[in-house]
There are 2 protein chains.
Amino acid sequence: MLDLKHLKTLRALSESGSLTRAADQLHVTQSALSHQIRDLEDGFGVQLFVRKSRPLRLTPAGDCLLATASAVLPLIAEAESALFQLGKGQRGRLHMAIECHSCYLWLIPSVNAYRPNWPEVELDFVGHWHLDALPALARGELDLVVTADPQPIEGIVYEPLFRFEILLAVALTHSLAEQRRISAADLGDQIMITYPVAPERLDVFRQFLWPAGVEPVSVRTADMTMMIVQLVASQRGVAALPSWAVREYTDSGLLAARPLGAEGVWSNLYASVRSEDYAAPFMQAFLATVRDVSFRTLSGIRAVPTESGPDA
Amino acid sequence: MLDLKHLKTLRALSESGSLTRAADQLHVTQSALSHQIRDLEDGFGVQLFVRKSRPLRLTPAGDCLLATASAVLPLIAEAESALFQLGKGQRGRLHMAIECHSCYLWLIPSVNAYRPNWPEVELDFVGHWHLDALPALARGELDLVVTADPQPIEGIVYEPLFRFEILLAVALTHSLAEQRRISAADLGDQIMITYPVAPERLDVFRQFLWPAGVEPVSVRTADMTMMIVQLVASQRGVAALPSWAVREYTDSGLLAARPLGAEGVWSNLYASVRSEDYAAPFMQAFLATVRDVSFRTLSGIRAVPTESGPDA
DNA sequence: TTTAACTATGAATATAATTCATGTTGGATT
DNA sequence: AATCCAACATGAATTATATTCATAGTTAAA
């Protein structure tokens, strides 16, 4: 019945003071507006404006409609502009999940650096995913997942962020703290503490323990880095953590951290996004910010080697 | 570009969880909605919802549009209902003006009695008119004018309210206070104090003084009854006032009030409204309330004689 | 009274939305 | 994996709707 067209007509009418000029303003003929308004008036059984009298004056019904117009039309304009920006990737939603808690260390500063430049992007951390964040990303429930274990999923692309070393965190008084390096065999009688992710997806197991045929005595999980650190410090087990995540604890003398094996264990971190979002300016800008902040903030990280290039 | 239709579609979509059911809800075919949404998506260059996955999930752009829908559609519904009610006269605007200030005496209680029963009617007193309220009524700037002097104006109808006597108010110590009745000749050497209305429109002049060929020494005006009373009490002149307006002052011993001539001077009060508004329920209800309140509140008033009936 | 500016009207036209009939797809089921 | 079902997509035909055109009728001001 009522339509945006009518609200726009009424606004033009009250701005211009006559049907004829309103028609010009809207780039239609005066006749079109006349028909339009007559249909409205007939439909509701009210007069909208007084024809005699110049400049034209609205009736109470006209005033009512004009008030509605000035409430509604700005909302519509805003929505249209938002849709256009979404369409061009100048605006977007960025609901993020991380698979390892310590990534907050560089993700939060990255978001803080990004936010002021992209105020229209809806930023959010979604903490409750832990497992299975990638399927949620594919379903469109998330928009970016930080992972160390990219899996080939249709419609998901993995953007390499950086390469980092995994160190074994042990209590200062732990016997392994006396060694400069840790071998796989050293861990055969240890309890491993990990983030709540399947061992198949953890590089300590895949790159280090399993190739050597070693399995820890048991594995227990904790979802926050601080809890893992507490457990390790109180001799409840050992943990393989990113070098940049243990750094502050080794610096403050709470833990020791030792490289694993002869060359150390290195892992890559990726940002996973849906391929449809990948090229969007707001997304590229975010990825650039993350790389920038990471390389400035974290010590000991490297670029991820390209697939075509030399690879260990 | 964007249209209410689209907002309604999006609302139905999110309520029903599928295009097909949304189409049922809106009483159109699924095909119609499919075309509609595709046009929108093409127009803005965004996806609005993810096709795979049941129940369907909106993209950020879809969410944006849905948010707009839930902001806008209630406003539209409200406007439509208001227009319908305006059309049926269940709702309206009642901006009132009075030509004599003492009418507040019964008008304010009338409005107070009316307001709770018609909360949708926009009531207002427009004080600044004094003169020329009737043309403003005809132009649609006012909706009801209380007048004692109906003038034939196209499109204005006069609804009789009540008939009342006009008394001459004089100071208690004034020489005329000693007479039981006042003759026209008695006023030839007096100063008249009136409301700021042309003498041609005042019944004391038309019915009483001019027929007897009498003109007061001078006329001065005051717009509030209280000011007229003060002037009269302090011997600055005399005033012809409605019996119900002087009543409280004579009761409290501030003034004396005397009838004019042998039979007294009687005047009629009318509510003037545009003929298009006259029959509307909200208007009839107001007129009924005014009559009811007046006859219960004011002493000494009568019904206005019908034109066909016996007339003095 | 005349005039200039504005609004109304009906038929013709142009535009846009909807349906119809059918094809395609994704996800669940066996 | 093959099948099936429900849901969505598509293009042409149709219908509905809005707009224009041409003209007539009003109104307010000169």
Contents of the next structure:
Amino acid sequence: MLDLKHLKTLRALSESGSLTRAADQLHVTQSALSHQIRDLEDGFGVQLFVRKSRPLRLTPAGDCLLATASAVLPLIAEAESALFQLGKGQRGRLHMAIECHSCYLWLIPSVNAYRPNWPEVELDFVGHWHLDALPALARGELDLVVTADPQPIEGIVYEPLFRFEILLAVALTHSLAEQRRISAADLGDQIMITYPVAPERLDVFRQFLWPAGVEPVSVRTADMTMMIVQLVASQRGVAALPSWAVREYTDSGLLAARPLGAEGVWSNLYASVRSEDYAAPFMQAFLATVRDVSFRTLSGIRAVPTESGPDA
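What's the form predicted alone like, now that we've got the form predicted together with the DNA?
A lone chain is what you will see next.
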């Protein structure tokens, strides 16, 4: 049967032009190489090269096998290189989902900073609004999920990225814009505009409204930050957004933003990865890049206290 060593032999014969030099190139004896060629010729009933030709000349059967070697051996070498890179953590796949739509504002620059140094890592973003991202991560369908709502799932590690404040975005002419801080009671007669995420997964409900026994009049959802901003600016409701997401709109005079409660409402953001991928160099480099870019480009964020990080 045809073997990989036969393809390497035909390539060596073609490159060297002699049985002796081919044997030296393959680090085998000439006798062993002759025996290998003879077995191959006898097995298929063909002759691979013209005997006593100088330089060695392949027959049509030899040319056929050489064409196969020329096509297959580079693919084998590429696969071997990829496997070595994977084994050393220099190559991998990073298919990401983000459970915080405004995170694109800082994650895209992080990816752009990371990509030139890790060109062998396959990077992609996967739509997440209708995807249960963390279970998909555990199943291997995703490789990293950015979330502010870590769940206890076996085999998932949550790496703290940073801590951020949630602000209430309101129209400039809204009555709440006149207040320095917003109480939970202030929102009992408001329409809350959120991303399409269950309220129990949103800190404005878990940390602020529900402990005070307050529910907004209704909840309206929008997929994109810009859509939420436009709805808020036109007084269709109010929205609790990360400070970095609302700052460009407050700076441009489109919205006002106010802290929630006396101490503010703060949330931790995590990168969740599978435990077997966590220590890979390409993964650690990505996490380090995210933290570096975030702390250089986002104002008002803090490091997550060690004790507040969830267990793996």
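Note that the coordinates shown come from a computational prediction; the quantities given were computed from them, not determined experimentally. Positions refer to the first chain, counted from 1. What we label the rigid core is the largest C-alpha set whose atoms superpose within 1.5 Å from one form to the other.
Colleague: When the two forms are laid on each other by their rigid core, does Ile301 show a Cα shift of 2 Å or more between the two forms?
Modeller: No; Ile301 is a residue whose C-alpha shifts by less than 2 Å between the two forms when the cores are overlaid.
Colleague: So that I can tell if Leu66 moves, could you say whether its C-alpha shifts by at least 2 Å between the two forms after the core superposition?
Modeller: Moves: no, less than 2 Å.
Colleague: Superpose on the rigid core, then tell me if the C-alpha of Glu15 is displaced by 2 angstroms or more between the two forms.
Modeller: For Glu15, whose C-alpha is compared between the two forms after core superposition, the shift is 2 Å or more.
Colleague: For Ser53, tell me the Cα shift between the two forms once the rigid core is superposed, in Å to one decimal.
Modeller: After core superposition, the C-alpha of Ser53 moves 2.3 Å between the two forms.
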